[in-house]
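In the form predicted on its own, a lone chain appears below as structure tokens.
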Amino acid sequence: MTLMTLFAIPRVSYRAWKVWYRNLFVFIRTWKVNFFPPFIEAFLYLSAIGLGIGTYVGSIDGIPYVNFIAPAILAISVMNSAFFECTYGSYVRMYYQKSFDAMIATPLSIEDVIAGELLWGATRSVMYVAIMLPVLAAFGVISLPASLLAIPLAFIGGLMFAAIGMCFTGITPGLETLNYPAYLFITPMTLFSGTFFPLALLPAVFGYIAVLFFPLTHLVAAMRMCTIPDFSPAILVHLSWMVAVTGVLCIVSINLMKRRLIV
């Protein structure tokens, strides 16, 4: 695949929403299983790290530790829900369930199917954040109504990580090899993106790497500004970075999947 082909603008039609709706319908049918994890995840993070470790840490830059990690919990949930939905979830639908083959046999194009998958990954992130926000608000670790901005922010971040996940799905030789990006990319981002401690504590070179190459760094920073709240012009830099990267990765992911699905 040439660079021109990789970055060619895909032809996506309005029919992509049908793929989104199909995944939403399946999600709703199993809502009891799907809605419980983000609820309990927020509770466990706050209890174990925020209230547990937080009693020893105290505060960071004048912010109570539990308040410091609350937006990181939201950002990590956005990343995990979108990334794993568009890696393991999409791969299973493509390879084992043959759902992609069935959809492509209809007027839906390959581009429509993948675009619908990306939109669904972003939607799952929005759902998870919407479920977790009341839990964080009940603990008193976020500020309302400013924290409601985390919902549209979750869509941007979710679409970004959905596109990242779909890129890996487009090049992975098998389901088991998706463990490599999960452990070698997602796990380091979870730990070193300003989530549980400030980036300033890292050696300068690692801080630069986190800012330049870790998408979660920008999502965490933007989430933190919304939920504390502490708005500054820097939020525009983080949003611009995410929007630009998301646009490029959505194009690349659709073209990679198109190459994979066309035999």
Contents of the next structure:
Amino acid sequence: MTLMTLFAIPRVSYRAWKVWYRNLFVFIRTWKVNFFPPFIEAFLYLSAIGLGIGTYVGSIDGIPYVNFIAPAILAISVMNSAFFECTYGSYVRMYYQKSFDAMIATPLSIEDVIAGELLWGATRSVMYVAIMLPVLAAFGVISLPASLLAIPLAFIGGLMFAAIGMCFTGITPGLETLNYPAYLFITPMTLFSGTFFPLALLPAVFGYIAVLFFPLTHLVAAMRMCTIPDFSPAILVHLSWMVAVTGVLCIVSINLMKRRLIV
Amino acid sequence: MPPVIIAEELKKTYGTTSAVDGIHFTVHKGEIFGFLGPNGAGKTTTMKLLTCVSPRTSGTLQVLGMDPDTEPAAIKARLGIVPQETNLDPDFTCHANLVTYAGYFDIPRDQAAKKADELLEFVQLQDKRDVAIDKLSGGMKRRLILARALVNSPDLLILDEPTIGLDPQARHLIWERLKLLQAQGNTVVLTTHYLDEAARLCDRLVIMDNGRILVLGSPADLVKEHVGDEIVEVEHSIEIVTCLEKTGIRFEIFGDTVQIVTTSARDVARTLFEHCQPKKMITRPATLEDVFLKLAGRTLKE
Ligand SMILES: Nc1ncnc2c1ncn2[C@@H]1O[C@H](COP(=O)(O)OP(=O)(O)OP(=O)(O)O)[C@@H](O)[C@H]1O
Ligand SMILES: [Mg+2]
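In place of the form predicted on its own, output the structure of the form predicted together with the partner chain.
Whole complex next, starting from this chain.
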């Protein structure tokens, strides 16, 4: 595959929404299973890290520790729901369920199918955040109404992590090898992206690595500005970084999947 | 009327494998057109080229007057496809499978729901309407896939081994349905390993091997041209072989049977009874199976 084909703009049609709708339909049918994890996760994080560890930490930069990590909880959920949906979820639909094969035998193209999967990954993130927000608000650890911006932010961040996940799905030899990006990329990113402590506490090189290579860093930073709220012009940098990376990776992931599936 | 499919010098290579190696054929409207051939002959690959899910390596191809390379969505909108590998959506019931699939063709939901019920009846699965896919037997899944291929009222059906794994009743049901669809003006392209099925259903067929078309014609013509009218089979023994050599009748040996192709089985049978005293003898009309075995060889390929 040449660089040209890797970065070629894919022709995606409105039919991508049909794939999105199919996934939504399945999701709604099993809504009970899907509704509780975000709910419970918010409780667990808040009580264990926030109230547990938070009691010792007190505050960071004048912000109560629970309030400091609340946006990180949201950002991590955005990352996990989109990433895992578009890695394990998409891989199962592609390889085991042969759903993509069935879809491309209809007017849908493979570009439509993958674009639909990416949109769905982002939608999962939005739903996750939408369910978590009331819990966090009830605990009084985020401020309203600025925190509602977390919802559009979840879509951008969700699409970004959906595309990242889909790139791995496009090149993974099997389901098991998806564990590598999960453990070697997602786990360190969860810990070292200014999530549970400020990056400034680490040697400067870690900060550079995080800013350059850990997309979560930008999502957490933007999210934190919304929930504290404490906006600064830096949010534009974070947003632009995410939009640019999302755009490129959506294109690349569609092309990688096309190469994988159209032989 | 222009042909429904025109393929010229059609080729598909996977790396160094020539799966389809320069084939020519034309399918006309209203025809049932079959592809036969041993495992790995290139039948499925050909179906994938026709259904626009795999791009051809070279050659020209027109399906419903359009080129799969440039107008795949417009072609696929008018196709009904049964893939070799069952790929029903396990997250849905039978009815929901059809409705969801219809959605991919932009068919409105209420219209799709009605059509889905009609089609479930068409393949006699109305009792399984709200049953999950993993609760169906293999043959029921196959029937549901045929129903799914019909949700968009296609002009051209492309069926890759539609009756694989079906019991005799279900196969007859599918044959009858395909004949009915043909009577309504549909064109059908299918692959099969069942030679009786091909002989019964197909107006014309090809036998493929190693990516090439060996012969093309109507089942009856192919039998007449490549084998003959009737076949007499007797057991294979030294006495029979020496006796046949003496009488001058031409024969061929396949394992434990000796075959004689003839235009008059009665005459051959009488000669054999009078001169050779066979222990077991049958006479039968020549079939497509004889053509197939003659052309594609009797030994299993790797
Ligand atoms: N995706 C692929 N990659 C590489 N080679 C392939 C691929 N698909 C098919 N082939 C090869 O192409 C040849 C033709 O395969 P094809 O599936 O078309 O055969 P077939 O006639 O449908 O056989 P069967 O009766 O077993 O279904 C085989 O040699 C097969 O190994
Ligand atoms: Mg096949």
